[in-house]
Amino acid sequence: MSAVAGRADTPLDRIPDIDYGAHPLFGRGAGRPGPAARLAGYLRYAEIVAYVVGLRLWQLAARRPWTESGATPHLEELRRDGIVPLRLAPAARADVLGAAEPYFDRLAERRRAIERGRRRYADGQLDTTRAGAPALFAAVERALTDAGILASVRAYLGCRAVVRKVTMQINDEWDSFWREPFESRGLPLPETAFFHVDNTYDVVKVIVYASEVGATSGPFSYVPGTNRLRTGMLEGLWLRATDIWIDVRPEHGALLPTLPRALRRRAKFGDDIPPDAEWGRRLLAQERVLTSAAGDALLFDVGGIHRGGLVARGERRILQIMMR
């Protein structure tokens, strides 16, 4: 599959095809393992392919139809569009954060153990649960009800969505999760650094931003339309497989030019576009970025292509709200 070709307001409706083999981060220069370091990569692979064919199946069994009636207010733009800024009730808005207060407190209190520079991605966050938070969670789920937000997730996936997993995010000018592999060996930054879709299924979330967010605080954004991209079956497999293989271990990164063609595919394929091409100009020119001005919320379908927390000053402090 090759790149789309055509103008910059075409729409973006496949992931393209990355030459892994010639990449700096994967090919040429980035070393090969050993025979025994390659058959345990490839073991775990296999294994991760596994789960994740497996998880599929349970989401699907236990996937409960979506019957109600009643407004739907953002639904259509979301089907468009695949984002949704807007704004909460402000006595929602008080509400949620509020409860959130002392859990951006913790996850404040770990980041400042850990030495500036030397933070991973999961660093910046903190995972709540229902039993863990309910307060937090019955001030989402009212802002969400009231505001229209649950409803519409619930007709656009078509099953009985429920909030699954409230997150506290913190980032900051110093972390680094998506500048050092490109820093660690001197090489360029890429202009779509950290675009990717997320390796879940039918996920819909909404991002509150908890502070203001200007255009160099990371303010989210988002390629719109790219909710519709034309991802099948076993593309979205092995886009999931990948990238959950590379997360746990980095190291499996120099393995994937060696797969069969078809499995070299990435959810997190922004950092390996390569500067001169089309489709990542392309990926520029339609990006929507998307700063607390635009609303202090944003509903979004998580398979269409993203990115934020890019800081270059500053923090950014959000809360991600996970619906499935």
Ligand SMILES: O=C(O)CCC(=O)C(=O)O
Given for the second form:
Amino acid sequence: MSAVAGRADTPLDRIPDIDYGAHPLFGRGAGRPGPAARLAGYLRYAEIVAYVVGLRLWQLAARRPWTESGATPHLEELRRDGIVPLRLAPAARADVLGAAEPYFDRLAERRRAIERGRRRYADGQLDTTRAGAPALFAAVERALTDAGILASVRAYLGCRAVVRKVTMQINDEWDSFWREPFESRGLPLPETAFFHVDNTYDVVKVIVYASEVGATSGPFSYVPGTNRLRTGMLEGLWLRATDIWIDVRPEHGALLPTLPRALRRRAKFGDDIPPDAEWGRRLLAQERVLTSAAGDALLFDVGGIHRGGLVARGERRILQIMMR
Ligand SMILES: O=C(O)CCC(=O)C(=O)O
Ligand SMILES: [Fe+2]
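Instead of the form predicted on its own shown above, give the structure for the form predicted in complex with this ligand, please.
Full complex below, order starting with the chain above.
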């Protein structure tokens, strides 16, 4: 019997309940925390809920509504699918990648200092800010403005979105962040592994492929239309808070089945979908895999279901541009 509610003909419009009590990563077999560990876990969770609520309220208060007057060439597709594959103008692309090169060098050097099998997810990323990387931000903003991407994003979000963060990311076949939770417990890797929605609010990203990305080099993928998933305000809050909680304290995962039912959700749910779940099969059937042949840049709403960087062979380099 499937542990996930929903039938084949139900539209993909919600994130269904997952029976975390029956899940090998969290339920039986994950270990029973004692009373002290439980208390520490719940307190940590409460702290993270408060953080997410505070952040959301602050973002809503700081939000400046915006009516875009420029051309918005990507708006319709972004609204419909949540994902828009693009081709940057060759000069703009060369500009952006040229400005990013020193940061990729720095990241590659940092990765070389860490033994291959020991690199964690964060070891694949180097974040830059406007103050720290002005030339890179200028090149990125020029490219996004000239292509009408920034205007499309502002119209989509209804606020005067700006580039907040540019991240260099390198992944290779030695990375195990997506396999490790299963391999370390001798469990089979689910086909839906690493499917997630981001645990941020109102963010649109552009990924620029900095290397050729084929089917085995960890292409980005997206389930079109899932940017229109219906998530309630509280549900959205639990999804995010629980996700951050288990990311920072994986050992608290054993407490997930003990939470009230409404709170048993997390943004990175792809790892948790049982293999026989109809819902997971539908995600896989609708997944759109975007190799660099499909586009050298991808514009997407991070609130839709996506994954990427699951490299089977070789290395993949991307630039991740975060707008809010
Ligand atoms: O590395 C990837 O392709 C996935 C990136 C991702 O999940 C994101 O940018 O939110
Ligand atoms: Fe993501």
